[in-house]
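For reference, the chain that follows is the form predicted alone, supplied as structure tokens.
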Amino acid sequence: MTSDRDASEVLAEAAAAAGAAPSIHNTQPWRWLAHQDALDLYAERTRQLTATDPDGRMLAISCGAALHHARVALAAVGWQAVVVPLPDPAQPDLLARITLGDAVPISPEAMRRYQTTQLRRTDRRPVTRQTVPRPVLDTLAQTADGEGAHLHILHPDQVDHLAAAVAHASAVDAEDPAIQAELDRWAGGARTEHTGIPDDVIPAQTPQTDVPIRTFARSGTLPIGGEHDRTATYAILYGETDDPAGWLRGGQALSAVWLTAVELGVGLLPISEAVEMPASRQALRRVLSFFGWPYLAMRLGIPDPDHPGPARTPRLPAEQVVGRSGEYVR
């Protein structure tokens, strides 16, 4: 148990840690502001993609990724997190607030979660020929909806109604200047500033893949093998609502399926072309049956355990997300 120590310590610690959230492009478009007895996140504008993300959308599914991993963070060290999203109307930028609820018993569930945490990254190499089974999809499936969220496994067919949305939605963005633009600001080189995508993250040349990734600027240094991604299995993770607080549940559902794929020794790409612009989100739509709202597509597989994985993408500081009252990060 901590009930010892000062709250303030405890949720600002949690904040430093939910730096390991996944977000587009790496920007982590987050900070932290921790009071005495509360820990508020706010959407950093200076780091939204408006391009790409005009209205916010990844910004706040990042957002919603990195307060999963504070709560994630709370729970290994013996505390419940009570999260009120979207707090004050007054404040759009303000997306959740945290509280500590009650001291609990640490378990090993929650202190192998948080070390997953740590040893979560974004692969964009093919994966095996191994396909994922049916009750680890399952279990997938019922963290999302633990989450307020759902996951739609794809079937066969559909896989080819997402395939032609990320392709269309590619073919904007390479026609587009100011995307075009915000790729090449945020992805390749060595990312010195600890944020964007560095160049041993991208794969040196375009893997094979029934659902193309995302195309950079400029190729990368990551090495590939020459499999095929046919065994692989996608999804479309959605909700009932396509606003801010949908896609802030959206963001912990994703996290969470993440540490969960993580742990069951399954690898995780996002694919969040397919739901950047409106007409692929409209496909995606009619791929769910107008049942929900789509948040995010990905693709599951079982990683190469003969070859390590990427390196971990730079990461900010603390010092420079987390802050106490009376404090403004930047």
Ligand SMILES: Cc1cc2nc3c(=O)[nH]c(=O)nc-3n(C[C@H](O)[C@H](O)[C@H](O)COP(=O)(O)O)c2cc1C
Contents of the next structure:
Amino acid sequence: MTSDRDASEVLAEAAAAAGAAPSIHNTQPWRWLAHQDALDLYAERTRQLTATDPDGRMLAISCGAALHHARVALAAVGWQAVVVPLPDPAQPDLLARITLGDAVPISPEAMRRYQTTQLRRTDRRPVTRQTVPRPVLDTLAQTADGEGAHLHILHPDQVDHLAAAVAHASAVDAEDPAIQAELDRWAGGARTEHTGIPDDVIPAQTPQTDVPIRTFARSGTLPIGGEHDRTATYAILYGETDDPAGWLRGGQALSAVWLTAVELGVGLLPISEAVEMPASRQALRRVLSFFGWPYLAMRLGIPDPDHPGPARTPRLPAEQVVGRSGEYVR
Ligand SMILES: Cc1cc2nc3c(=O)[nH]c(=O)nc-3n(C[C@H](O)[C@H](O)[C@H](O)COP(=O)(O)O)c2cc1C
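Let me have the form predicted together with the ligand next, following on from the form predicted alone.
Starting with the chain above, the whole complex follows.
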């Protein structure tokens, strides 16, 4: 790095690249401020789902995923990221501050990981009959541990409990006009405003699944086969605390697990309804034998290699989410 201006440039580019991260309803509820030598990540409350996610749990998990994507982008240009979570108690929406650590050699793995951020998609089609091998599941669990969260792979008996919790949450959602209005606002259509879930990634029919996938306000146009994804594996991402620091770790773990899964040929579908609803969240806690706090449930499975996956969902232009400031000096 030759000057502070260059550091700011590198950080701003990493923030722009982090736009590829997954987020609840593709709300992209983050905002970045690149200073001379630091990059600040803020929660963008105007894109919080206040009915679906009143505590901001899914918002913070989404921001954690973006934070991990920024770390991946920095590693791909040879920089270690030093992350301080929640650096200023007076500013709770300032979720994390990144500074550049040591320069590191650019490895093929780091380059590949960055490419994976550009390829990853949420695929809501049923998975194939091939099961996810146990060593792959173990690798995913270790990946979550590495980010300070954990992955509990559900035993087949426990899948029924997850299915019941999701079905309950989904039924409550269906009766809640404010939640339905949010679904209406964020899912369906062509999404010309660069946020939300377009028709072409929402299944044209309800897939046959053991655990119901989220019902959007209307059907989409994504063709799905008639398969029942009985061979899917389900897991719960969880952690020690149910607070913004824990959710931020959970989001980084989600991103790390998802990118690792893609690199190992596995698809990941987040299932968050059961965590959003207090009663079903409690049911998931029981599945975890009260060992921790659930952040997200997920389906893991092998996607159909013969059919192209869903299209890329839109993203806000970087100018709308990444600001520049020369004011912060360490
Ligand atoms: C915290 C979180 C919760 C999510 N919950 C769900 C869910 O319950 N059902 C679903 O179909 N997708 C869910 N998603 C996936 C998002 O809808 C998806 O990431 C977003 O639309 C962007 O699309 P992409 O992942 O293909 O880039 C979730 C994603 C995140 C980060």
